[in-house]
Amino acid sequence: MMKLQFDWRSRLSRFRVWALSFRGGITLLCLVGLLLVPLTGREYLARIVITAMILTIFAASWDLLAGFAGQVSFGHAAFFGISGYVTAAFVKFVGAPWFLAIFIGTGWAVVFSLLIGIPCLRLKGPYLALGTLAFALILYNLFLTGTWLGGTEGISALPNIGSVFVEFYIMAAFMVASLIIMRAIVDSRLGTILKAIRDDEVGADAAGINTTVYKLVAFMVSGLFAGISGALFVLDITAVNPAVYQPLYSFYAIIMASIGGIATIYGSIVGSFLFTLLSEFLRPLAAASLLIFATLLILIIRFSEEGVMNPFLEHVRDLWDKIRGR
């Protein structure tokens, strides 16, 4: 009982020190913003925070698996479209409630990543990454041109979970809970034991780590959170179709997280912003959105290989301190 009250006092005194620290502080202060833009009473708004909020459980999912573990992923689409098209069949045919087949479909996206990962393991680099690709390919096409779960025209009228601002604050209860309990992996020995696969898997096979399990936990841990981002996709624009598989939305995750910093986790949040908000604000530009956007990203990662979080954040500090006269 002693060591539980010590543990608690512990991570509540770490808690503090981080609260007050100037990153810390930043992110209780975005946090606290974030929970205020349905006060606003602006839907439109808080649509495209709501498909923010999903897009950065989906790159932190990708990050975790090739910032940390070193397996890169072009199929990430895989898990994504399994978990969408599994919840809205419970929920549509079924009469599942979202919650428990969020659940459901975020299953069948870890029984998928174990099933994609354990053949693509076998490959490594490049070759590792078409293999995921394949895969997604292939899962897009098999729902493209079949007949089973609405075929081309996929499942639609899917209930709503609510109001958008019930909505809003469901979708910011699971990115908060999906990017802390990431991160607490990515510092935990699990983390430390994939860090060291990504820098030298050799070496880790030389120290006694099963390379070839914690890969594939990687995968696993992975794909568990592609699917929530999947699920609770589906659940906001309320239908799902073969679309979801496709290479664009792999790519759509690795574009966030490379924006936001790459084997940073919390950097998601930045990228898929960013990401979200361009997107939507270059909408009515047409084709030239297009030429816009990617000479953004070209720039971005041209002249910020970590990322922007991490630069900002140290820019910001710096002018923080400098007000203080430090």
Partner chain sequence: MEEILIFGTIQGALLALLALGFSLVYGVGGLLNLAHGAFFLITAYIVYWTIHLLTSIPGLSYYPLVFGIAAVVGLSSVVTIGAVTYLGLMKPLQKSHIGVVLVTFAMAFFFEQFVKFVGDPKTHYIVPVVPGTVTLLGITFPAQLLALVFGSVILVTLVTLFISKSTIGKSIRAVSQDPEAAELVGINTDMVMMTSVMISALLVGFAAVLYAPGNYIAPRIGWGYLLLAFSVTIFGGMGSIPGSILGAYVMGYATTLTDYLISPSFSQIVPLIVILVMLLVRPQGLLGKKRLQ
The other form holds:
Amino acid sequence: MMKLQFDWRSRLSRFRVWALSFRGGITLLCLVGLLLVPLTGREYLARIVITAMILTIFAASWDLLAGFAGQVSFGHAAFFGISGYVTAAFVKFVGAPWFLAIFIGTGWAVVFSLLIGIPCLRLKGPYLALGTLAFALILYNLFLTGTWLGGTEGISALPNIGSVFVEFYIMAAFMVASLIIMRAIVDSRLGTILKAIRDDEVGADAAGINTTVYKLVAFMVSGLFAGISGALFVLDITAVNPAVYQPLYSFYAIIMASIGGIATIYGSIVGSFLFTLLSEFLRPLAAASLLIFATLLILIIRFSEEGVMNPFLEHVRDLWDKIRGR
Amino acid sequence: MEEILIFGTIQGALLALLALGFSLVYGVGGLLNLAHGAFFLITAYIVYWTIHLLTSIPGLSYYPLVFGIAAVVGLSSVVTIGAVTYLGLMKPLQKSHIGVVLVTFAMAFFFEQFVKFVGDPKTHYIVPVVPGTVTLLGITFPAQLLALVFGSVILVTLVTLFISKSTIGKSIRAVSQDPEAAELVGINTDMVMMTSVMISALLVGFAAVLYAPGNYIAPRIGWGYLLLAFSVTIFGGMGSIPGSILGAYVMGYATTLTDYLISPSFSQIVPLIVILVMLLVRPQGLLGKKRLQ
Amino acid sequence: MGLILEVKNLTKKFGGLTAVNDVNFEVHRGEILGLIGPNGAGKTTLFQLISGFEKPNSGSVRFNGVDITGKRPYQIVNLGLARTFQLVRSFRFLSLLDNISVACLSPRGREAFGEVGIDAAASSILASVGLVDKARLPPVILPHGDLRKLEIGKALGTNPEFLLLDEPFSGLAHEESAGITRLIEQLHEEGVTVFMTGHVLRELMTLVPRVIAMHQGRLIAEGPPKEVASNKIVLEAYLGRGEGFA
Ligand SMILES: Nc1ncnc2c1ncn2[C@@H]1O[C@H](COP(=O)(O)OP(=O)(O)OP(=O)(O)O)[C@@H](O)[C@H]1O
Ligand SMILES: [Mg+2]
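Since we've got the form predicted alone here, give me the form predicted in complex with the partner chain too.
Below is the entire complex, every chain and molecule, led by the chain shown above.
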């Protein structure tokens, strides 16, 4: 299929231009800010940010499939959950080290992305949505009623992968790498083909593109990153139970990606951090917190079709240009 | 066998009420309303709260009257909610292909939290308005369920007649066949879509009024009803009204059958597998039109 | 020279309607062949069958001697048979350049232009259809005439040796049609075989030396445009529908 070619020198000069550009500068600033979080020594804050980082990968993986390839999945929790389960099982029952378990878990997620993707190839729109949802729900019910892998209780008491701060940097590395790779994919030739399939599948067929293969590639890549996030999620909370297959998790991915902005990949960062931090800050309001959260959600979706990231950045840029007197 | 006949009919009657409106709204406006289950939820809770309120008034002790008032309050609220949801949220987002899905999902989430906030997260029980049990073909079941079957048959017939006979109904069909052409001949498509959302809310509201009494209600129940409506609609054919009615009864009998033949613990999975098979074999559903390119 | 396309006994039914009824004809390598017929004659359906977007009920299509009946559209495209659509389509959120690149990224396009030559190839195709100054724009803001050009450009991206053009002039002003005519002539000179429809013969008259005429799913006439235009059956077919064609 696609060979990604690296020309280091031109990459480097392009990086310099990017870093000095507005968006590049903001991104680097945020990255530095993120890496400084553990230095504050606040474990609680670090924990929340870890969750946000893991969910970022999950939301971005959904965005890659839905926003770029046009395959709107309502069952993304299937990939998230299966990888989480396999990872937990390998750590707990086989005693595999966590990084190896992530590989195996993610591999299973990729296998499942084919198992789900192949039958769903012919489906579109609400049919695809319900088809993927049904797969995830079947897994949910199988794990709930079955007695394997801990049954209803799931698997718990996994070993920690390190102190919170070590874990923080591991997760940050995973997030940054995953996002850069996903963004590189959607900006590559493969990405162009996926976007073409999203915009007009018949037209892509008429342009000589084997849409079947490329849709499956999209499912696999998305399944891979959803799998990584599922594995990391389980390693972070050191437990897993059938709830990971719930439609709610699939919807979290959709909501977070949409808050940030669909078809952006990086919007998932904004969406996930807003989502996680907001739910955390509202927590002291007890019952009212989720109600406020739901209201905000409705307002964001209603009034910002592009999500909040791009419009926000535009505003900041205008302000910045004004300050610099341009 | 008699059990399957009776309980299958009951299940089918419930599913028809749930699915008909969901399918109608999709057929007319291409709107996938994920708040459909939440409409059930909110109606059931409004009925519950109103009953609670009214029974605390000393003079009012005649339960059917109390329930009747509560039902009217519940139904008119849900129809209003439907209209407001359409005007405020669905209509502005209709152009973006996923906007409606997201915003109605957020709505559903909102209602779940609203119910939890105003009430509490616990389960509640609504006393059936039709007391006692009936025995039919040697099977005894709550009389309330008989009311559900009758109510469902009457409502489904009325709505079907309304759509095939009335002027508004004809506009509804025109818009569902070709919105642009309908617009050209002067049909107010927004009005038509709002009407369908309101009819849909009314039907699902009735499902709540008829089925929630005698059952437990809790903030989470909306999702289950949404899934049922969604499944039946896919099964019968997205946007096909006869399809969703037929689909409802076929699904009703099928799930009852599997409950008896296999085991109730599988009753969650069997409908899902039926849906998957259906999607893979005949994605347009039982009576759905094959989409033209 | 020889035959590039052989269509034998091709039939397609939609329910009770036979849209293409036992159609037989051949296309010679390097020629420009026209297909005329009133609205609903079955021209588009015939194109759908040849390009693999619909499966025929019976009959066969051979391209370069290879039986392509029942093959998937992208497979047919990669054998060198590309098409345009009567109703223009585009990749809405891609720039014009990327719209063409998609076609250049097909296996056949890659073979022709090479992995590194894709952008250059897409630009030169965009230039040849006269859209190069709009390369970075999305198609949604283009006027209809430009979308027609884009439609042909996308087909060219797959480096076809045979082009099916479905109503390439529909909805175009006179000077825009002239531009497309020049483009088709140029492709013809480069050796591309062209098979195109139009439901008004005048548009095709200057361009095609040979036309076939279709009515109610059947082929009813064949020959030089002048002859077909004066053919009694053809005249009746058009008159019966109250349409003029000359
Ligand atoms: N997918 C379909 N399903 C059912 N009927 C169809 C389908 N496609 C075409 N038809 C019918 O087949 C007949 C031939 O249509 P077709 O589009 O091939 O005609 P045409 O010659 O291209 O006409 P026009 O000049 O309007 O483009 C028409 O009666 C049309 O309604
Ligand atoms: Mg045509």
